[in-house]
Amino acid sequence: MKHIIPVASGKGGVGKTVLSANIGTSLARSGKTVILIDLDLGGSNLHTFLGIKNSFPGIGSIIYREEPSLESVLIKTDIPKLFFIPGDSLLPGTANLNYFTKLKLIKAIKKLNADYIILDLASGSSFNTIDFFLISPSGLIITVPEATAVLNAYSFLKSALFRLLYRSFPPKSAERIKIINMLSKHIEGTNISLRNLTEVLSSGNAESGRIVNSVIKNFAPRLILNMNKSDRDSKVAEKLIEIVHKNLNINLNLIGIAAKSDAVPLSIIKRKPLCISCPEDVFSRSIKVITDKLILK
C-alpha cells in the first residue's frame, strides 16, 4: 500500500527538513521503498541533508517543461531503497505555481510508485503549501516547544481545514460564502469555533452539514514535537492537541516526540542523516520510534 506523507510546519527553524530526511532514511533502512520530494519551492535544500549536490534537474525542470515527468528527475541515493526528487534546482519563480501546474504536480505525485512518498513542504500557510499538505488526510505537522511555533502550527492547521472545507463546495456556492464569513471571525479566545460551522451550513441544507461532518471526521493530521528537552516541553504537544480539538473539532494525533540533540547540527554540516551516522543518538532513537509507528499505521 502506498503512503503519501506531506511534512509541514507553521514556521521555519523547527527542523522540518531534518525530520523529513531522517524519517525517509529510517523507513528505507526498514526495507521500505521511499521517495523523498523537495517541495520547498523557492528554498529547496533537502539535497544538502542527504549529501547530494544541487546539480540535478528537479521540480523546477518539470514546471519549465525541461523534463517530461517526475520519473525522469528521480535520483537514486547512496542509501538502498531511498530515492530523491530535487526541488527548484536554482530555477527562479517556482515558488509561485499557477493552479493548473499545481494540479498537474499533485496528479504526478499520486502516480509515483513507492511504499512511502515524503513531501518536504515549504514553511508557512501559503495555498501552494496547504494544497500539497492536503494530498493526504494525515500529513505531519512539525513544531517545537516554543510559543510562536505552537501558535503557527495551530494557524496552519486552521488554514488547512478552511481550505479543505472551502474546496468541498462548488465555486460561488452559498456554502463557500458562509465558510468565509465563519472563518474570518477571530476564533482564538472566543466561544466561536468550527463546531458552529456544521450548524450554520445545516440550517439551510442538511447535505451541506453532512459534507462538513465527513470532511472534519476524515481530516486526521499527525503531530511531531521536535527538539524536546524535558517532560515540561512535551506538555506543549498535549496543549496544542487540546486547543485543536476544542476550536477546530479535529483530532490531532501525536505520532512522536524527537529529542533535542547537539549531534543534529553536526550531521547537517557532514551532510549525512544522523540516523545513519549515529544510530544510537537520542534523536536517532526518537526517529526509529516514529518510523515504527508510521509503518504500523
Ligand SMILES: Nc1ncnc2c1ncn2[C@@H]1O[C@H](COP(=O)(O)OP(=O)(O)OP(=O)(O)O)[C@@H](O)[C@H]1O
The other form holds:
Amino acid sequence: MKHIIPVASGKGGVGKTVLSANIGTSLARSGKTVILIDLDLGGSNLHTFLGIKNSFPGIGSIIYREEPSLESVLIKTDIPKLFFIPGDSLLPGTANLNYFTKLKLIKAIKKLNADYIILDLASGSSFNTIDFFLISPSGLIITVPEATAVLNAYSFLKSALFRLLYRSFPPKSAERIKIINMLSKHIEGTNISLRNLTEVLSSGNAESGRIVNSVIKNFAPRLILNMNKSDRDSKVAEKLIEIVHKNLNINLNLIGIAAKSDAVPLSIIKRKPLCISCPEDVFSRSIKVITDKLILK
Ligand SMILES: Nc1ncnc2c1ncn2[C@@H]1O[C@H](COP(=O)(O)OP(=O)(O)OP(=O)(O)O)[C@@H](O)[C@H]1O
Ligand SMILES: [Mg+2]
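Now that we've seen the form predicted on its own, could you pull up the form predicted together with this ligand?
Whole complex next, starting from this chain.
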C-alpha cells in the first residue's frame, strides 16, 4: 500500500527537513521504497541534508514546464530504495503557486509509485502548504517544546481543518459562506470553537452535519515532538493533544518524540543523515521508533 506523508509545522526551524531526511532514510533501510520530495518552495534545502548537489532540476523545472513529469526529475540517492525529487532551488520564484498548477502537482504526486512518499513542506499556514498537507488525512505535524512553536502548531491544525471543511462544500454554497463568516469573527478571542461551527453547519441541514462529522472523523494528523530534552518537555505534547481535541474535536496522535542531540547539526554539516552515520545516537534511536510505528500503521 502507498503512503503519502506530508511533513508540516506552524513555526519554522523545528526540524521538518531533518526528520523527513532521517525518516525517509530509515524507511528505505527497512526495505521500503521511498520518495522524498522537497516541497518547501522558496526555501528548498532537503538536498543538503542528503548530501546531494544542488544541480538537478526539480519541482521548479516542472512548474516552469522545463521538465515533463515528476518521474523525469526523480533522482536515485546513495541509499538503496531511497529516491529524491528536488525543490525549486535551481529555479526559484515558485513559492506562490497558482491554483491549477498546484492541483496538477498534487495529482502527479498521488500517481507516483513508492511505498512511502514523504513531502517536506514549508512552514506556516499558507493555502499551498495546507493543501499539500491535506493530500493525506494523517500528515505529520512537527513541533518543539517551546510555547510559540506549540501555539503555531495549534493554529496550523485549526487552519487545516477549516480549509478541509471549506473544501468539502461546493463553491458559493451556504456552508462555505457560514465557514467564512465564522472565521472572520476571530475565533481565538471569543468562546466560539469549532464545535460551534459544526452546530451552525448542521442546523437545519442534516446532510451538512453528516459531511462535517465525517470530515472531522477522518482527519487524523500525527504529531512529532522534536528536540525533546526532558519528561517535562514531553508533557507539552499531551497538552497540545488535549487542547486540539477540546477546541477542534480532532484526534491528534502522538507518533513519536525525537530527542535533542548535538550530533544532529553536525550531521547536517557532514551532509549525511544521522541515522546512517550514527545509528546509536539518541536522535537516531528515536527515528527508529518512529519509523517502526509508521510501518505498523
Ligand atoms: N533533534 C534535534 N536535535 C538538535 N538539533 C536539531 C534537531 N532537529 C533539528 N535540529 C536543528 O534545527 C535546525 C532546523 O532544522 P530543520 O532545517 O530541519 O528545520 P525545518 O523545520 O525544516 O526549518 P524550515 O522551516 O526553515 O524549513 C537545524 O540546524 C538542525 O540542526
Ligand atoms: Mg525545512
